[in-house]
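Below you'll find only one chain, the form predicted on its own, shown as structure tokens.
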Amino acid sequence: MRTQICIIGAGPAGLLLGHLLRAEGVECVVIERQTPDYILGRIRAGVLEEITVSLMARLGLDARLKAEGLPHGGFNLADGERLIRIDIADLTGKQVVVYGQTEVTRDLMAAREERGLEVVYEAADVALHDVESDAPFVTYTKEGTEHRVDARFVVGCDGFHGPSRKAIPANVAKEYLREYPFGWLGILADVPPCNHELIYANHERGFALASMRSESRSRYYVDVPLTDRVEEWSDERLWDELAVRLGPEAAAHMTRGPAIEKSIAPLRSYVFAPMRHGSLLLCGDAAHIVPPTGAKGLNLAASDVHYAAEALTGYFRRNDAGAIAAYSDTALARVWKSERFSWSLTRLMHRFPEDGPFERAMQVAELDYIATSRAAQTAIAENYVGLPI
């Protein structure tokens, strides 16, 4: 098979890039090792920045998003005694939309045949070859037969554990990593949310987050030691802990219910550079990971896809190689700003095991400053709603 661009990974980043390219008449094929059902079964975040919403609108694939998404004009920081509301609509003139990443993927997946986006699922042993040349190719096996895709460019949208990043030689790569000493224990339940906006809570017992996927489906988290196991947390124990950490006001409006899904996710900050090597570009989790504090993961992948689609379209439609050459620096500039915000909000809202009285006093002072300063709230709101592209 021969195409202009081979995309590795059919999650939201890979599908979004594929649709953007096809809309501009650029040939591409997407290679995915999992089944569609497996991809749709993954539970992920659901707060969309303007960049993600605008890309779906540009493609005309935002009908369900507009009908079912929940626009949010603010969010809350809880410090154990009060809710500090960050009014992002007033401070920035923008909003975020709560709409599950799974639903974004479902919308992109449902449109692939109509839009002529070819996706090969259940592709095993995916390998990238000759990415430093102008004629890279990808091999995979399906149903016992080996296949080859020749392309001008390969784009890795295959997540942290995929093969794309590993195709970049170690002698040209640099990795930045910060692993956190806790994980997030999450519960998904078909119950109404306790607040119409998200609540990030810093409590003496630890962090908590009250979120939602819809007006009838809630997503809650608490931070736990990495040594904890899901089996140690019954639904009742987790609901009790959430009620304490979120505070009496949120607890009074919290509806309990059986878990649809419950899991523990480790937290890390990670950046890989460069995000382009030869004819290979990286997007999303293949190049960077952010802690979920601040809801940047999917949105950062969407901004990568925006830059990649613009660069690749310019190359094929205008013979412009400049944006391809600049892709890594352009994407990384926004990546690092999002990493900074996610790291700082994680640092502010969690109690780290190594922290002492000084660190705790700094958290108290910072939260008090945020509560009383419009300038501080504006800085948080600008980052939360998404920095300009």
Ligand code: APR
Contents of the next structure:
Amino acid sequence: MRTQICIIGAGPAGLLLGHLLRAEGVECVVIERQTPDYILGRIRAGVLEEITVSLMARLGLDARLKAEGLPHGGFNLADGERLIRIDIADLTGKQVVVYGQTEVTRDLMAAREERGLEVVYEAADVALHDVESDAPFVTYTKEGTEHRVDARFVVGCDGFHGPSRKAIPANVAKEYLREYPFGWLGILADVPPCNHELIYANHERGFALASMRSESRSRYYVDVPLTDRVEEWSDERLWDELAVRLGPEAAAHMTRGPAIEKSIAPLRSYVFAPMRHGSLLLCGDAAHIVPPTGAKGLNLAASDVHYAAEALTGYFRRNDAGAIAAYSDTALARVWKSERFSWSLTRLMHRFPEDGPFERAMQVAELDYIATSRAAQTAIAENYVGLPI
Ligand code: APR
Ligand code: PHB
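Beyond the form predicted on its own, can we have the form predicted together with this ligand?
Zooming out: every chain and molecule, the one shown earlier first.
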């Protein structure tokens, strides 16, 4: 098969890019290893920045997002004594929308046929070839048959474990990695949220987050040592821990219920540079990972995809290769700012095992500064709501 762009990975990044290219009349095909059901079974964060909402709106795929998404004009930092409200609407004039990232993927997936977006699911042994040339190609096997896709560009949207990043030679690449000494234990339950806005808490027993998917479905997290196993955390133990860490006010409004999903995810910060090599571009988790504090993962994938779609459309519609040459620098400038914010909010809100009294005093001072300074709150709010693209 021959096409203009071969996209690897049908997660949110790959599907969003595919739809944006199809909307501009650019030919593409998406190659995905898993089944649609497997992909929709992955539970992800649930806060959308304006960039993500506006891309869904531009595609006209935001009907459910508009109907079911919960606009939030603020969120809270709890420091064990008080709730510090960050009034993002007042401080930035913008808001975020609470809507499951899995639901974004579901909406993009549902529109495949109507929009003529071809996705090959259950493609095994996906491999990239000749990415340094102007005629790269991708091979895969499906139902025992080998297939080949010839394209002008290949875009790796295949997440942290996919093959695309590995097609860039180590001697031109640089990796930046920070692993955190804890993971997030998350629980999803069909109970009303304890608060109408999110609460990120730094308690002496550790971090907690109260989030939601809807008025009747809650998502909570606590941080746990990486050695903990999910079987060690009965629902009851987890609800007890949440009640302590989130504080008496939130605990009084917390409804407990059986877990629909419960899992532990490690936290890491990771950046791979460059994000383009020859005819291969990387988008989303294929190039970078952020810790979930601040929910930047999907939003950062969306801004990469926006830059990539503009660059590829410019190439095919206006014969302009300039934005492709600049893609890596353009995308990385925003990636690093999101990495910095996710890292600093993680640093502020967690108790690190290696921290001593000095590090703790720094957290107390920073939280007190945020509580009393509109300038400090504005800096947090403009990052939380999403920096300009
Ligand atoms: N061949 C084909 N597809 C592959 C391969 C492979 N060898 N390896 C991985 N994939 C697919 C995965 O199955 C997955 O569907 O690539 C897709 C990558 O999707 P995500 O991991 O969700 O990454 P991305 O689309 O970049 O998502 C960005 O959105 O929901 C958030 O937390 C998520 O931060 C992430 C962000
Ligand atoms: C979530 O709802 O899953 C969520 C919300 C905010 C975060 C991380 C995760 O920062």
